[in-house]
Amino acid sequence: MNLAIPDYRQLSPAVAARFERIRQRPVILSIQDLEKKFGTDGATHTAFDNVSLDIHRREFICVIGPSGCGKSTLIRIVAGLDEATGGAVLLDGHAVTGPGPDRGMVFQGYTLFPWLTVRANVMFGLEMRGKDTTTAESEAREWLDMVGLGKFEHAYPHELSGGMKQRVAIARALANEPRILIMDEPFAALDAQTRCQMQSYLLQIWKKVDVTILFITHDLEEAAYLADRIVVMGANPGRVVEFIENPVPRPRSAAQFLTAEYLSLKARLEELIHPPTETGEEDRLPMVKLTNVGDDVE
């Protein structure tokens, strides 16, 4: 198939449309001239440095960039986990000084609690909330219902496949009804079927929550197919390097990895990530050889 391929930065009509009715809606989340620093001031290290982005309603945000860049960093400071040492995050106009409810977060581990069935867990941070039990177990079927884990309401973690203990920790973070939800890799440990799963099914969740996701990875392809904007950070220290718009309209399926807006998407995506080297080759370890049977491998 020949494919004539565009400037990513080339947007269909509708796509373009798309991005101006999302600048349209308020900036629910703020980050302003970020910065986190480790160490003492005799031998600091700078994760990053000048980070600032604005996020809006109902937007869908990935961060990608290489190992060591800061994005677990980065949305830890977001979720209130961890302290930056400048700068300012803003959620609706508040400042972030610590965990709350209206932060979701999903992580790469799964954080179910192992003793609590599937519609407990679902249970617990309503119940923390003070909702009574009769209306945080109504609460919790009907978001188990929107996952497709009705059905497993008194199953246990250890029960469940991988996938499945990420979607009821993705019920569980959102029950709290969060402004944003901030998932942390979450599908980097499953398996390539289950994850492309996942990924359709988080997109689905999110057409029927009123929910901003700031969603980490390492996957090119998973941020092209999820994201609106994909902002791309390097290293050493991490900044942001491009914000990138997304061309492949919405809504998204497979067959879209073969068009020409996708394919140029993808192909800036690894120009920024992996930059060719100032002598044109690929890093080389070490040739330690430990074998000598007469015919080397190409």
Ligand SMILES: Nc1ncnc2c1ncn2[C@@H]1O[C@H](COP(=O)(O)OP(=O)(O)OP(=O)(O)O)[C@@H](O)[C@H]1O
Given for the second form:
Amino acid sequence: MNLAIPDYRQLSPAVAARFERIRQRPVILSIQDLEKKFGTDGATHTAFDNVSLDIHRREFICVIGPSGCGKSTLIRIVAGLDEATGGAVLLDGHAVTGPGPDRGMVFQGYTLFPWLTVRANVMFGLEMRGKDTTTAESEAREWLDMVGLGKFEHAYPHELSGGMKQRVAIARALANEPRILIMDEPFAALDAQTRCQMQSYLLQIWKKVDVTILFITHDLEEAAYLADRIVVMGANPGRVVEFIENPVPRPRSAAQFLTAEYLSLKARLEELIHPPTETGEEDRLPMVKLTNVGDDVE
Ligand SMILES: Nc1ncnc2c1ncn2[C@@H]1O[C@H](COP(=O)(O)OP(=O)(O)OP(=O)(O)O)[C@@H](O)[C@H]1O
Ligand SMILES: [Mg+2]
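Having gone through the form predicted alone, I am curious about the other one (the form predicted together with the ligand); can you provide its structure?
Zooming out: every chain and molecule, the one shown earlier first.
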């Protein structure tokens, strides 16, 4: 059996053609030489710098990187919830200076209003934008159908599972018709099986809706399953270490987890995110001893 793993940069003609089509679409979000420092002079801490990225219409971008490399800070700036200390973020060519309905957000923690029904949660943003109750109700129902929760429109958040709550959060974000959906580890708190279901739900929704997605995750397999391009960040200071065009063709399925393209991508992601830490000296007794029983063998 030949176990040689191909180069992850080797794209099949169909996948290469898809990337060519994506590149020809307009840029929705442009992140230009972005930098974020925390603290005052004396003790500044660079969360990240030199981050540049153009995201094209309907592209699905995943950002991965070790804890503390600045992923959440980066998307808080894109969302307009925080300010950069250098560089710029442009949405459809206009500088982002604060939050707006053109960016939908879904976070890891459940953020639904517990005192409102599922439908009222989705209607909230629509009414804030001036839609009358009848229109907001019917649009909210359509979005709930889209995420498969039409039957739960009158339920309250505490009556839903974690996965269902996140589906409502996605419906609520999409109901505002954002240009870009920004998701910060939205499935990280879910069990493994629900997480897989949510990933495939998200791909089905994305197939039907003209929306661009910027998705943060710790999970390499999640990024490999979802993304067109994967932005790999490194820490201290946070910065982009590699942009990877996902060689796995669409439509994606669990069966692809055994294909050569998938394994080549996974191997590269592992190499970048989990570099080897063992030194080969692990067989020797360690210097730090917790007992003194005199049974040393070396
Ligand atoms: N409000 C803040 N004040 C000071 N430092 C901050 C603040 N927010 C974030 N940081 C620092 O910025 C860096 C990036 O944090 P951030 O939360 O963006 O990382 P992350 O990549 O999202 O991590 P994780 O994977 O754990 O969610 C960290 O070193 C963090 O301590
Ligand atoms: Mg984070």
